[in-house]
Structures are given as C-alpha cells and as structure tokens.
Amino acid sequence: MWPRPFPRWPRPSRYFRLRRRRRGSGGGGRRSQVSGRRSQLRVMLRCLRSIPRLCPAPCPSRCLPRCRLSAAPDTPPLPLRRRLAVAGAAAGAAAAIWLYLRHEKEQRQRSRRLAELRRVALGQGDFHLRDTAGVERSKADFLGRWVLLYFGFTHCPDVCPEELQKLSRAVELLERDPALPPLQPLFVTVDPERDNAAALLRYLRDFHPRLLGLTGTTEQVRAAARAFRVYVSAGPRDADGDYVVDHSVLTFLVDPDGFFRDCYGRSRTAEEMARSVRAHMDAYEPLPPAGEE
C-alpha cells in the first residue's frame, strides 16, 4: 500500500504571518545599520574636506596628517642659527639671574658676618701696655698687620716655653713666603710684679727675635686679659716667696683690622698653627667702616 499523504496544515493567521516576516528581516536591518554608518561617514568625510590644509603646497599622504598639524603658513619655522640664538639668550639670562642671586646672597652673609664680628667683644678692647724698651704701646701700634698674642710669665716652668717655641716656630715657617703679609708675634706677661721690662728682655732672647714683650702695671695686665677673655690667677707663694700663676694657655691670631679670628691651644703643632694662619690671610678682606657694608 502507498503510504498514506501528510495531513494539510492549517493556514496561518495574519499575525503568524507578520511575526514570521518580522522575524526573517534581520538581514535588512543590518544591511541598514551599515549602510547607514557608511552614510555618515560620507558626511564626515565632507567636513573634513571643508577644512583648509594646513601645508601651502600639496604633499603625498604619507606626510598629510604631520602636515596637517604643523605650523600654519603665516609662521613659517625659525631658522636653525636664529633658534640657537634665542635658546643662548634664554640661557644667558638663567645664568645672569642666577649670579645675581648669589651676589646679593654673599653680600647678605657677609653684612651679617661683620655685624657679629663687631658685636663680639673678644679681642676688640684697647690696651696700654710697655715693650721691652719702655715705649708706650696700644692696639692702634698693631693696626694693618697680623698679629700672634699668647699671654704668661717668664718664671712658667714648662708650658710658656713650649707654647713661645712652638709660636716662633710658626712664625718662621710663614716667613719663607715673601707674599704673605707681615707677622707680628707678642708676649704679654700676666705676672707684672716680677716681669719688668728687663726680665722680659731677658727672656725672649730664646725666642723669635722678632718677638715682641709687653708689661705694664698690675691694672693695665688685667685689662688687656679681659679684653681677651684670658684667666688668669696667682697661686699661694711658697716659703721663698715664689709662685705659680694660673692662666689660659691660648695663642690669639688677631687680624690687621685688630679683630680676633682664630685661637690654639697646646694640641695644635706649629705646622697646623701655620697652615691656619695662612688659611685666614688667604680669605682676608678688610672690613669697611660701620654703614658701610
């Protein structure tokens, strides 16, 4: 037997058919969705060619879109010469400013450095005091040159010997450079009941012979101490009548403007003594006059 026909569907309803036509237009719509972005890329496309180049003569698309953000052809590029000129200028003005500002620092520093250097009270005291050969000395004899004070006594058993060598000694080793300036070395007693002017005499012929004694009386002794900040004081005597007088045990360099610039005590050499003394005449400036700086 022949095998028996499917059955007849029914026809679909009109919204079947809508839904089934609905469903199989998926298609179009893509198609419409990229033709309408091509579309839209036409219209920018348009804009873009509206827009005026950039570079005045036509170049190869390779280098459009570098042409297009160049400069415009109203300002044509710098040469080469006149921009290394501009950056030089630049830099010489960095430079300028720069020096400039450093100066007024340097000057500030040093206003200040002097106005300290005048508020100290070390050393800047006037003395009256007597040499050797009885003449009247004071600090205004010293002025203009560099000046190298220690302060004892002549019957010191061990420590005033040492510390006058070792002073004479620097003072020879800053006189083989005749481009220094001048060195005056002085010795000022604080046992003036004892040091005369010929037992000062007496006593330094050991020393430098450029060394220069000072005594005065016990109130004038004490002043050029204080004026230097030195300590001094008389032990208790013996039996003979003989004692010991306690003092700082400290050389003062003082500069030719009659300030104190620097002091050593028993540790320092005489070699570092005078390294430090050349040191400080090296970077020597005079000091101007107050309100002058």
Given for the second form:
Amino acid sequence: MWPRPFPRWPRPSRYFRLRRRRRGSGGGGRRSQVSGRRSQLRVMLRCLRSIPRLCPAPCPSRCLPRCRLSAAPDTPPLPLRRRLAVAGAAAGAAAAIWLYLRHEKEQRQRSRRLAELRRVALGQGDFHLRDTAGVERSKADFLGRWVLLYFGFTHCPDVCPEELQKLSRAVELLERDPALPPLQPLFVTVDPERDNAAALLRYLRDFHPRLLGLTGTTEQVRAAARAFRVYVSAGPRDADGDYVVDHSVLTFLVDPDGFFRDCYGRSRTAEEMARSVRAHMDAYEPLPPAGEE
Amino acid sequence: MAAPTMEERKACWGARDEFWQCLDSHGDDAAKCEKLRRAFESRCPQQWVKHFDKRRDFLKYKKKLETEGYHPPEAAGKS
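Can you now output the form predicted together with its partner chain? The one shown was the form predicted on its own.
Every component of the complex follows; first up is the chain already shown.
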C-alpha cells in the first residue's frame, strides 16, 4: 500500500498514468508486481524532486522538512574530501580500539598460560647430575639456553637410537638459522648402573656433536626422572646380566627460564619438531623475576 | 658388557629385517626361516631378540586390530 502522505498532495499526471497501468495489468504475477513497485518508487522520488515548484518561496515552516528534502539538489553536498576524512577518522578510531582490546586479551592469555605452567611445574624440580666430563650439572647451568632433553639408555634396542637421530636432525635444522637462540640437546640416562661417563661418550658420538650426556647415582637419576614425570622401570635380568629398561619415550623442550614448554613423542618427525621448537622460540618472552608478577 | 656400537646395531637390525621378511613371505612359519633366525640371534644381544619378538607380536596384533576390529576375550576374569 502507498504511504499515507501521498493522497494529500496534488498528484502529478505521471503518477496517475502509472497507477492506471498497474491496475490494468492487475495481479500479473509477482515479478510484474515487483517491477511495478520499482517504477512507482522512481516516480515517487521524481515527485519529491518536483515539489519546489509547489512550495511557496520562502518555505513556510510547515513545509520545511519536505523542502529540506527537496532542497538537496540546490545546495552543494559536503565536499568529498571532508567526508572521506570523517570516515577515515571513524575507521581509525575503531581500529585503534580493536587493536588495544586485542593487545589486552593477549596479555591476559599470556599471564594465564604462565600461571598454568607454574602450576604444572613440570621439570621445576632441579636435577643434579654429572656430565661426561665429570662436571656436576644442574638445571641452573642451562638457564638462558633452550634445552631439548631426552631420557634413554645406551643398551636400548631401537627406540633410543631412532629418537636421538631425530633429535640430532632437529637440532641441525635449527642450527642452520643463525637468528635463532642457542639450543642445547641433552641425554639423561635412565640406566645409571651401566651408563657411566665412558659408556655415554661412546654411545653419543654417533649423534649430534653437542649432544651432552648426563648420568649420576641411582637416586639422582630417579629424582630427575621424577621431576619430569618420566616412567622408568628396569626389566628382569637374563643369564648375562643384561636387561632392558622400560621408559617413557619423550623429548622435552625447556625454555631459557627453565620452564617446560612442550614434549615430542615417537610420532613427531624431526622436521615437525624443529618447526615446533622454532614456533616456541618465536613466541617466547623472558619472564620477569617471580616476585614481580 | 658394553653397549652395541652403531655398526653392531645396524647389523642387528638388518638381520632382524631379513628374518621378518622371511616370516612374512612364509606366513610366519618359523621352521622355514631357521637360518635367518640363527643369524639374527647371533648378531643381536639376547635381550634384544626377546624385545624384537615381542615387538613383532605387537605389530601383528595391531594389524589385526586395524583390519578385523577388536574382539574382547570371552573368558574374561573380571566382570
């Protein structure tokens, strides 16, 4: 239906002609109705434009709203530049607000993640082990460097050599990029009875040159495994006194602050490991000292 | 007893792979692969032989699970 004001205005002849034409076609399907409505809309707009001839000059107050509508073609619009400037300022303000909110959200996520890491406290417990040169090592010695840590033993049939091969390859891939921070690969034995410094040296020379072996007394090794929640269980001994040690097969990534960041199992390839470590390095931010959080 | 070196490990793995290939081609008939079994046992420490045997059983079981699905054992002790 037509809006109410129209019947009150003097109808130009064009309007009448259109109305008659529409009545004549009468119910000729939806499409003709839609196109009929469109042409009526066009006529309506043309009618609005023609109103200045009908309004007396100057416009009395009752005509004012309509005159203003119709006055549009006579007064020049706001210059394009000014309109663009206003739109640009509004968009800039919206973008700035959005960026600020996103920054705040990231901050909150980071502090939440740090709180989680602290709560899990995996690998927080310090380890005290001896390296292959006989030097006492603890976690503090490796702060400031990223560490990839693997628990294994030298008499391992197939798993440990494969995992150490992967670890060496991942470290090699990461070493190729000079922009990345230094990465220290570590091997901690879960079989301290047999794996002394000499055995470790002999075993590890087949892998990455910087791969450092750590051993110690049974209690020290047990404490280190407990700190990382690594399952260790020596199997039964056979006639030769040989045995295999069942253990969880995981490579741990520890950040320069000594926090556990990620762990990689048997299913990850060396390239995937390198990619993941690089992502952690890129996302890393040094922690403020614990008191300042 | 010192741990096997990389060369010894690779020799052991090679012997194991040959033995397993023989088993695969003869449908797990150990009698047909006696020679390879002896070579395998001589190249690898005893513990490793046991470990690899268990590994083979596990791999076959895994394949069975993947193809046939899981059938719970009928004589289950716990209810």
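No experiment lies behind these values; they were computed from the predicted model shown. Definition used throughout: the rigid core is the maximal C-alpha set that superposes within 1.5 Å between two forms. Residue numbers count along the first chain shown, from 1.
- Core-superposed comparison between these two forms: CA of residue 159 displaced by less than 2 Å.
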